[in-house]
Structures are given as structure tokens and as C-alpha cells.
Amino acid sequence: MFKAILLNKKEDGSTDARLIEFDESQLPADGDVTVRVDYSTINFKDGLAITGKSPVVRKWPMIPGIDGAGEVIASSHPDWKAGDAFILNGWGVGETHMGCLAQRAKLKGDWLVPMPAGMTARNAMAIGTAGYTAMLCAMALEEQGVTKDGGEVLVTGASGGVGSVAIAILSAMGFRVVASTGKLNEADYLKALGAADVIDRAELSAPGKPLQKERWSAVVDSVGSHTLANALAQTRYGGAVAACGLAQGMDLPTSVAPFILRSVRLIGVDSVMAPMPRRREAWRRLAQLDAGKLDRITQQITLAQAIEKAPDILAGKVRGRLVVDVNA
């Protein structure tokens, strides 16, 4: 037996999410790598489950939590062996197959990335999907050609997990970057991770007209909706921007005029379904990140805590990362 969250649904639709003693025989059959969880994270997707604010779960019940860090128990995998140490985000878990907000947990061995040397299980969960996801995007703006001499990056939700570690990157590459927040008082925060300035989220979250003055040379858009649409507005000609989220809303009001008149790119980012190859760069580069600036995103809380959390981060209350102790 062991600690975890579980999620079920009750006669009303709504979700009860409780912590309890799970039974390890009823981990899922099909998972290849035993694992014990030590460290997992809350990201947004987290927060849609234990609440049932959006339908993310698709089996009842359901352990939630995309990521955990940890150590394999035991395996029937041929690349993973006891003892070794391991990184998950993604691939449907949490969703479709019992997830890492708990202390053990059954996962197939083509899901997990080896823990960079040098880094902890805390440090890969203070990175978490959302760090992860911030390095997807600066990779693809890198491979559209941005570079660091070609003006300002912008990074909206910029408190927020994605935001936070996308400031931390992109300014440690040399850009200058601005971020966008609805929390003003936080811009000490923000200039702490590498911001150059900081701008108020109502400037992009209302409805804007197509096309607006150049600004940005790239942008990482973890919001949605009228803010991704004024990012796209204002970014310079021959300007990329990456898109990783939703905070916002899906929504996409915008028109044609950025692309075909200032020839700007869009690029979606997904981190769910990323290719291992991908995966393993995008940690590689991420065990380098500074120490202290993750110290700074990060706040350490319970499994029991993670339930009361959840509806902070849909609500745009929590600054950086929530790494759960799951033995806590």
C-alpha cells in the first residue's frame, strides 16, 4: 500500500479528488517499470483533472499528476534497470494511464528520459512539464532562426510555471526579454529570473486590431485567446511565435494579415507526445539551468496540499512551480 491522489467521478459528474492508501496491485497491468515516485509537480493540466474543471481524465478512477521524478523499483524493460534514475512528463499520464501524484507508480519504459547527471528529482520537478514545455518553445524559435541580436521576446503569462522558467531560459541565451503578467507586483520576481521589463497582461488581453506596431522579434504564448492574437499582431516581419497553452481561453481571434503581410510564424509546441530525441535534448539543456532561479520559481508542497492547490493554479494564483513531496 501506498499514498496517492485519487480521482473518481460521482453520480452528479463532478470530481472527487481524496488522498488515500492505494493498493499496488492495482497499478496498471501494462506499465513495464515500477517505479517509486519521489518528487512530482502540479501543472495546469493537473489542476483541469483534480478539479473536473475540464474533462482531462478518460479512465475512472484515475491517479492524476503528468510528471514525476524518481527512482525504477523494478523493471521488464530492457533500457531501464533498478536503481535507475528517471524523469516523466506526458504521454496520456494522468489521463488515460494512473499518474505520479503518489508515491509509486507503473509506467512504460519508452515514456521515461534518464535524469541528467547533475540533477535531482526536486530539480526536475521544479522543472516539471512546464519548464519543459518552455524549453520546447525556445527550441523551435531557435530552429525558426531567432536570435538573441534580433530584438525583444516576449513571454506571456509570465508568472505562471511556463513563463517563469521560459524567462529563466531565454534571458541565460543572451535575449532581451519582456514579461507579460496580471500580477504588476511580482515584477521584482520576474526581473529576478532575467526579464528586462515587465508589462501589464490588460495591454494584450482585450480585443485588438489584426495588425499593430512591430515590437517583438519572438514570443512564447502560454495564454490563448486575444493575447495570442495581439502577440501575433505586434510581432515583427519575418517574426516566430511559439505557443504552448491555453490560460486564456482556445479561442484564436485573429486574421490572416500577420502571416501573409509580415510573413510571421506560428509554431505549436506540444509536449504530451514529443519524441524521445527531442525530450532528451530539451532535458540535457535544461540540467543547466541556474540553481538559485529555480530556488526562486519553486514552492514545495504535501500530496494532501496538492488537492487544496489546484484550483489556485487554474486561477492564476501561483507564482513559478509546486514541487509535491509525495513522502511528505
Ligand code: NDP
Given for the second form:
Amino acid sequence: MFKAILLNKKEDGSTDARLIEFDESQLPADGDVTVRVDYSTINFKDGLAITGKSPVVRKWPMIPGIDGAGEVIASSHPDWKAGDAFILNGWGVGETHMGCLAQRAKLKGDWLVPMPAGMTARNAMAIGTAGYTAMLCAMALEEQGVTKDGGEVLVTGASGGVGSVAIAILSAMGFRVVASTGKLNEADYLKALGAADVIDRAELSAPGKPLQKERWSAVVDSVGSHTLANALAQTRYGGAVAACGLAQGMDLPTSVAPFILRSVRLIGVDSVMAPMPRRREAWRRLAQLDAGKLDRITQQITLAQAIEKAPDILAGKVRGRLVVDVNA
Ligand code: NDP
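Can you switch from the form predicted alone and show the form predicted together with the ligand instead?
Full assembly next; the chain just shown is listed first.
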């Protein structure tokens, strides 16, 4: 038996989330690696799963937790053996396959990334899917030829998980980063992460003109909706926008003007099904992140607190990242 959060669908369609003792024999039979989870996290998607606000969970009952880090206990997969340290992000874990907000999990060896040298399980989860997605966005912009000499880079949803790590990554790459936030009282936090300037997200979140004054050489957007539309409208000629999130909304009320008149490029970024070589490269680079900045981003909570904090992340109340010590 081990401790886990378990989600059940109630008769009225709502989600029941509780901390329980789970029987290891009930873990999915199709997993070929049994792991001890040391740390997990609460991402936006975990918030959706635990509260039932969105149909993230597609098999019931479900242990949530799209991220985990710890050590392999037993494996029939050729690449993994007992004692190996792993990171897991996505692949439907916590949605269709029992997840990592638990002390044990049975996962597929093909999904696991080896822990990069020098990285701890706690730091890996301080980064989590949010931070790994921020790195995928930075890599996408680099591949589009964006350079630090091209001008300012905008990060939206700046005080959130993706935003906080994106600021740390892009500033370390030498970019002048402008952070857009609804929490102007967190300006010192955002500047300590590397933001050169902080703007009020209200400047971006209302309907705007299809083309506006050119400002950004590139954008990392985790907000979507009008914010992404305005960011596109303010992107300079030939600039690139990496879109990965929908904290404001799933809609994109824009026009083709930025694309056909300014050659702006909109790049979609998905972390869940990203191919393994790209994941490994993202994690190799994430291992070089400033540990002090990671500490600044992170709050540590227990498994029981993970249930309480789930609504907060959806309400945009969480600063940075929530790391879950599954043994606390
Ligand atoms: P967080 O909740 O940590 O951060 C989101 C931030 O967005 C908030 O902190 C807030 O920042 C801002 N925000 C919240 N609500 C609104 C709103 N109504 N209007 C404008 N801004 C808002 O979430 P994450 O950073 O973990 O994830 C962000 C988004 O990225 C989510 O939609 C998530 O699903 C998506 N995502 C996608 C991935 C992918 O693979 N494509 C992977 C990971 C995340 P502030 O107060 O500073 O403005």
C-alpha cells in the first residue's frame, strides 16, 4: 500500500479528490517500470484534473499528477534498471494512465527521461511540465532565428509556472525580457528572475486592433485569447511568437494581418507528446538553470495540500511553481 491522491467521478458528474492508501497491485498492468516517486508538482492541468473543471481525466478512477521524479524500483524495460533516477512529464499520465501524485507509479520506460547530471528530483519538479514547456518555447524561438540583439521579448502569464521559468531561461540567454502580469505587486519577484521590465497584463487582455505599434522581437505566451492576439499585433516585422497556453482562454480573436503584413510567425508548442530527443535536449539545458532562481520560484507542499491548492492555480493565485513532497 502507498499514499496517493485518487480522483473519482461522482454521480452528478463532479470530481471527488481524496488522499487514500492505494494498493500497488491496482497500478496499470501496461507499465513496464515501477518507480518510487519522491516529488511531483501541481501544474495548471493537474488543477483542472483535481477540481474537475475540465475533462482532463478520461479514465476513472485516476491518480492525477502529470509530472514525477524519483527512482526506479523494478523494470522489465531494457533501458531502465533499479536505482536509476528518472523524470516523467506528460504522455497522458494523470489523464488516461495512473499518475504521480502518489508515492509509487507504474510507467512506461519509453516515457522516462534520465535525470540529468547535477539535477535533484526536487529541482526537476520545481521545473516540472511548466518549466520544461518554457524551455520548449525558448528552443522554438531560437530555431526561428530569434537572437538577443533583435529586441525585447515578451513573456505573458509571467508570475505563473511557464512564465516564471521562461523569464529565468530567456534572461540567462541574454534576452531583454518584459514580463506581463496581473500581479504588479510581484514586480520585484519577476525582476529577480531576470525581467528587465514589468507591464500590467490589462494592456494586453482586452480586445485590440489587428495591427499595433511594433514592439516585441519574440513572445512566449501561456495565456491565449486576446492576450495572444494583442501580442501578435505588437510583434515586430519577422518576429516569432511561441504559444503554449490558455490561462485567459482557448479562443484566438485575431486576424491574418500580423502574418501577411509583418511576416510574424506563430509557433505552437506542445509538451505532452513531444518526441524523446527534444525532451532530453530540453532537460539537458534545464539542468543549467540557476538553482537560486529555482528556489525563488518554488513553494513546497504536501500531498494533502495538493488537493487544497488545485483551485488556486486555476484562479491564477499561485506564484511560480508548487512542488509536492509526496512523502510529507
Ligand atoms: P499558472 O497558473 O502557473 O500560470 C498562469 C498565469 O497566467 C497566471 O499565474 C497568471 O499570471 C496568468 N493568468 C491567469 N489567468 C489569467 C487571465 N484570465 N487572463 C490573463 N492572464 C491570466 O499555469 P502554468 O504556467 O502552469 O500554465 C499556463 C498555461 O500553459 C495553462 O493554460 C496550461 O494549460 C498551459 N500549458 C501548456 C503546456 C503545453 O504542453 N502546451 C504545458 C504546460 C502548461 P499573472 O498573474 O502573472 O498575469
